[in-house]
Structure formats: structure tokens, C-alpha cells
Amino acid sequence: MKILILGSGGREYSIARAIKNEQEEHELFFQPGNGATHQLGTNLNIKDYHDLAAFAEENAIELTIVGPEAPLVDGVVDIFKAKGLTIFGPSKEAAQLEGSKVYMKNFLAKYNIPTARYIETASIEDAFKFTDTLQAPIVVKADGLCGGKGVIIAQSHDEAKIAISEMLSGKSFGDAGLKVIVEEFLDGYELSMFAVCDGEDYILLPAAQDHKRLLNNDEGPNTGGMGAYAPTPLVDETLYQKVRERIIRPTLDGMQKEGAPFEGVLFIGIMVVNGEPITLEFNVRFGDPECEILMPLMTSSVSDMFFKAATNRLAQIKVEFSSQHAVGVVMASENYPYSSSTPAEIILDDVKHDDIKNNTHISFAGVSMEDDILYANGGRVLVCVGLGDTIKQARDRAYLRCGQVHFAGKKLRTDIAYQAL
């Protein structure tokens, strides 16, 4: 099958890697890809979505998979479908579940899906008034896309009001913050759950836990994610069933009623409070680095799952996972997440040990290639993934692989999966 993957991160690399490992031959294309994806397929440089759809049509691309949120919110799926092309991801209208936090919160309220008490407003007075009714800490969110950084957990009322003021003035996040959500802080533990949807049916993948903060013990600023593990022992069948019945089913039914059937990945950020799942947020694509640990756990065909979802035929397949655990450790560049970093040469040791060779791999993200030399380009550079029969074994293997990657200023957490261990 000829497959086009949109995106340039570790998420897209890991999807491609899983497809490459299948029994059948696939030809892969990336727009734009990164400095390592050319080892899996062909990198393209076609920025305009209409031109990209024309390329897909001319080159008989049988399936397009959209990785990041921005193209989805911009309507790339609608452009491809207008040409009769098969593409995996939600329409522009359905992508508002991530593109607008206001749309999402109002949708949750309309369809009685459990979520935190909130106000959405562009009025600083209303926001302040509602803030005074809450106990600290208080959650303040910008409405639009902020690359995973538009959520502030304020430790006091004063801090919340400063965050609200800076968002509404455009100082913090520009136009993305000109409407805000202020909501109550939920005290529990957080989970990432992913449902692959075809508008009507869905497949729920094993629950994962992400580590958002930069430093050990969940300290420091929020990032796009410094590591993740799956499946988590913090979920049992009872909790999965509650998520299916109270969150996923009413969401798919509700989006049908809104005239925007949801196709693609529904990423549910959940807070579990006293055993009850509460929806923190929706995203409309795989999490990164969660995707990097879920893909290698799939034992059935990854490409077939995406293709059947994109052609509304999920009911025809059974998706299967290994009984193993996966742990992913992000290696970031020196100045992440504060500012850009100087490109640094990456040196990868030869893996001599069979145990590490067979049970770990690297998903590349913020890298470039020049004269056959791989460089860390800034941001999150790569993810070292370890597999094992236990979380501890998977984690130990992931960290052994991290020890074989070298570049100036490399930064990583040393406590990934500590919640489970």
C-alpha cells in the first residue's frame, strides 16, 4: 500500500516504524518528515494542502494518516475527501474538539459528559468573579491551539487572575488566548486514553500515563511530554467500561447529532477522582509520546486499523495487543522548553547486547540530517522505547538505550513510570 503520513515528530516516526514492521510491503511518504524518516520512506516538501492532495491523487496514495493537530484544525481532511482520497483524521468541524477548548467544554456540558465545573468567557470581570468561587489551585486555559502549553494551574487566586489577564490581553498566547476557560482543579490521577473512531464504531487502546513536567517528581514547567508508559496498572475493566459508556459513546453519538461525525483518534485526557473518570480535555490525534509506546504494543496490522477507520469499517476488524509493557523516555535539547537550542551532532553507540537490541528502539523527532550526520535540532529530539514483561523491565531497558545516545546538552527525566513503580 502507498501511504502518506503528515507530520515530523516522534509520533509520525513511530506510526511509520510500526507499518514498516508489518508482513506486507508498504511504500511510505512523509510531509515533511524529519532527518530520520527518510530511512523509512520519502520526505516531501509540499506545504499547500491542495497541492499535497494533488500529489496524493497523481501518485495513487491509498491512505493518508494525519499526525499533528494543526493540519486537522486547518481542514486538511476535508480537502483530501473532496478529491475522493482516503484519509485518517477528523473533519475541520469535528477537529474543533481540540481546536477550541470553549467548543469542547460546551459540547461536554450539552451531552452530559462528566467534566470539571467551568466558565468560558472573553470578559475579565466574569472570569475574575468565577475565580473567586473556586478553591485554589485553579485551572486557566487558553481557547485555541498552544502546542500543549495553553493550560496554567495557578496555585493562588492572584496567580489565576494574572494568567487570565495575560491571556485575554493577548500577551501569553496571542489570538489563541482571547477567550479563556477557568475551571475547578480536580484532585486525582491523570490518564491518557485513545479511541480510534470511524464515526460510529471505535477501538479503545490500552490506557497510558504521560509525564508532562520537565523535571523529576513532576516539577518544573509543562512540556509536550517527557515520557510515558502503557498499559498502566491504575486502570481496571470497570474503569474502562465507565469511560466507554460515559465518555466515548455519548461523544460519538453527540458528534453525529452535531452533523460532524468523529473519525480519527479521540484522545481523552482523564482525571480519575474517587474511581470516577472526569474528562479534562479532548485532543483529536495521538498524544506524543504516548503514540511511541502504543504502536510497538500492537500485534495486529497498524495500517489495516488506520485504513478500516478511514473507510468506516472498524466493526470488521479485531485489534490485538501484546501482553507486554512499553516505556518511552524523551531526550530533549539543552534549552527545551524555554528557547531554541544550537544543533548538536548525535552519536549512537552500536547496540551489542541482544536483550537491548531486541527489546528497545528509538523514535526520532527533532532531528535533521546533513552529510550523513544526524543532528539534534531542538525541542524533543527522540524517544527511547523499552519493552518488557513488567513496567520495571521495560523502563530499565529504555534507560539502557538512553545511555547509548549522546549529544551536547541532552536532557531527560530519570523517573519515568514512577507512578506505577
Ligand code: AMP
Second form
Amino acid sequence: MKILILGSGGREYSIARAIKNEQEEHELFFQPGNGATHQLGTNLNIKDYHDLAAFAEENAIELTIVGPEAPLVDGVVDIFKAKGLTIFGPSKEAAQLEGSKVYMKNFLAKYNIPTARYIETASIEDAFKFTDTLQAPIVVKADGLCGGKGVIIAQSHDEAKIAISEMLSGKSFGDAGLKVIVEEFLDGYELSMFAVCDGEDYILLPAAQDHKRLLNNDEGPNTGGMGAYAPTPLVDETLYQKVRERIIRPTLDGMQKEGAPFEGVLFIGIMVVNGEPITLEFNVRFGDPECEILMPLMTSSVSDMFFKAATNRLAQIKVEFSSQHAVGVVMASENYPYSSSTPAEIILDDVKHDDIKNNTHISFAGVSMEDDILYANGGRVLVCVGLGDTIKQARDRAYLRCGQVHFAGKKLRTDIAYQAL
Ligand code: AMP
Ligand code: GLY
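Having seen the form predicted on its own, I'd like the form predicted together with the ligand now, please.
The complete assembly is shown below, putting the previous chain first.
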């Protein structure tokens, strides 16, 4: 197939890598891709979505896969579908499940899907009044997309009220904060679950855990994610079943009733409190770095799963996963997540040890290439992925691979998957 992938991260690299490893040959295009994706296909530079759809039409692209949320929220799927093109991802309307936290919370309430008690409001008085009914810590969220930074966990009522005032005045997040959600703090452990959906049917992937904080022991600022592993032993069949019955099924049915059937990846951020799964949030795309560890666990065709989902035929296929575990360790640039970093040359040692060669790989993200030299370009640079029969084996292999990657200022957590060991 000729396949176009939108995005530039490790997530998109890992999808491409999985597709390239299939028996069938595929030709890949990336918009825009990164400094390593051109080894898997062709990087494009077509920013306008109408122009991109025209490119897809002229070049007989058979499937487009959208990685990040921004193009989805902007309506790229609607633009492609209007031309009769096959594209995997939610419509602009359905993407509001991520694009607007107010939409998401109201949807959850309407369809009786478990979530934290909350108020959504643009009124400072109402927000303060509700805050007084909660016990600290208190969670304050900006409505719109804030690149993962729009959530404040306030340790006191005063701190919560300051966060609310700053959001509602437009000071902290501009227009994205002009409506806020104030909600109760959920105390439990967090999971990332992914359902690949075609509007009606879905395939639930093995549950993963991300590591959002920058530093070991979950300290330091929030990031996009510093590492992940799957499947996690923290989920048993009973919990999967609860997530299916209480969250995924009512969400797909509800979105149909709303006239916005959900196609694409439903990423459910879950907090497990006393054995019960509570929905923290929805995203409408794969998690990054979760995607990088889930793709290599799929043993059936990844491109076929996306194609069948995009053509509403998921019920026809059986998706299979290996019995192994995967651990992904993110290597980030020096100043992540605060500011950009000076490009640094990446040196990759030759992997000589067969065990490491056969059971690890790298998914490249924030990299550029110039004169055949690979540079760390800021942000999250790459993910070292290890596979193994146990989480420990997968993790040991991932860290051995990390030891073979060098660039100035490289930053990584050394405790990925600690929850499972
Ligand atoms: P969100 O963008 O809504 O997923 O929030 C980002 C992070 O904040 C989540 O991954 C959680 O770690 C944390 N968080 C969000 N809402 C809550 C809540 N109600 N209780 C506890 N932690 C939360
Ligand atoms: N790793 C979490 C996310 O992609 O939002």
C-alpha cells in the first residue's frame, strides 16, 4: 500500500517501522516526518491540509494515518474524507473528546461514564464555590489544548484559587483557559489504555503505563512521557472487562448518538481507585511513548488494522499480540521540557551483542540529519525499546541499548517500569 503518516515524533516513527516490518511491501510518506523517517519513506513539506489531500489524491495514497492531535482537532480527517480518501483518525467533531476538556467531561457525565466529580465554568465565583466543597489536593484544568501543561494539581485551596484566577483571566493559558474545570483529586495508579475504533467496533490493546514526570521516583515537572511499558501486570481480566463495559462501549455508543461516531485511537487515561477504573481524560490518538512499545508487540498486520478501522471493517479481522513485554526509555535533550537545546551530534555504537541486536531497537523522534550526521534536535530525541519474556528482561535490554547511544546533554530516567518490578 501507499501510506501517508502525519506527524514527526517517535510515535509516527514506530508506526512506520512496524508497517515496514510487514511481509507485504509498502511505500511510506511522512508529513513532515523527522531526520530519521526518510530512511523508511519520503518526508514531505506540505503544511496546508487541502494541499496535502490533493497530494494524496494525485499520488494514489491508499491510507493516511494521523499521529498527533492538532491536525485532528483542526479537521484534517474531514478534509480528506470530503475527497473520498481513506484516513484513520476521528472527525473534527469527535476529536473534541481531546480538544475540549469541557466537551469530554460533559460527554462523560451525559453517558454516565465514571469520572472525577467536577464543575466546568467560566465564572470565577462558581469555580471558587465548588473548590470550597473539595478537599485538597484540587485539580484545575484549562479547557483547550495546552500541550499537556494545562493541568494544575493544587496542594491547597488558595493555590487552586490562584490557578483558577490566572486561567480565567487568560493570563496562564490564553484562550485555552477561558473556561476551566475544577475537579476532585483521584488517588490511585494511572494506566494508559488504547482502543482502535471504527465507529462501532474496537480492538483493545494491552494496557500500558507511562512515566509523565521528568525525574526518577516521579519527581520534577510533567513531560509528554519519559518512558512506558506494556502489558502491565497491574491490569487483570476483570479490570479490562470493567473498562470495556463501563468506558469504551458507552463511549462508542454515545458518540454515535451524538452524531459523531468515533473512528481512530481512543486513548483512555485511567486512574484505578480501589480497583475501579475512573476516566481521567480522553485523547484521540496514540500516546507517545506508549505507541513505541505497543507497535512492536503486534504480531498481526498493523497497516491492515488501521486500514480496516478506517473503512469500518474492524469486525472482520483478528488482531494478535506477542506474549512478550516491551519497555521504552525516552532519551531527551538537555533542556527538556523547559526550553530548546542546541543540536548535538548523536553517536550510535554498533550493536554487536546478538541478544541486544535482536531484542532492542530505537524509535527516533526529535532528530535532524545533515550530511549524514544525526543530531538531537531538542525535546524528546528518541526511545530505546527493549523486548523480553518478562518486564525485567525487556527493561534490562532497553537500558543496555541506551548505553550505546551518546549525545551531549542526554537525559533519561533510570527507573522506567518500576511499578511492575
Ligand atoms: P490530563 O491532561 O487530564 O490527563 O492530566 C494530566 C495528568 O494530571 C494526569 O495524567 C494525571 O497524572 C493528573 N491528573 C489529572 N486529573 C487528575 C485527577 N482528577 N486526580 C489526580 N490526578 C489527576
Ligand atoms: N504519553 C502520554 C501522551 O502521549 O499524552
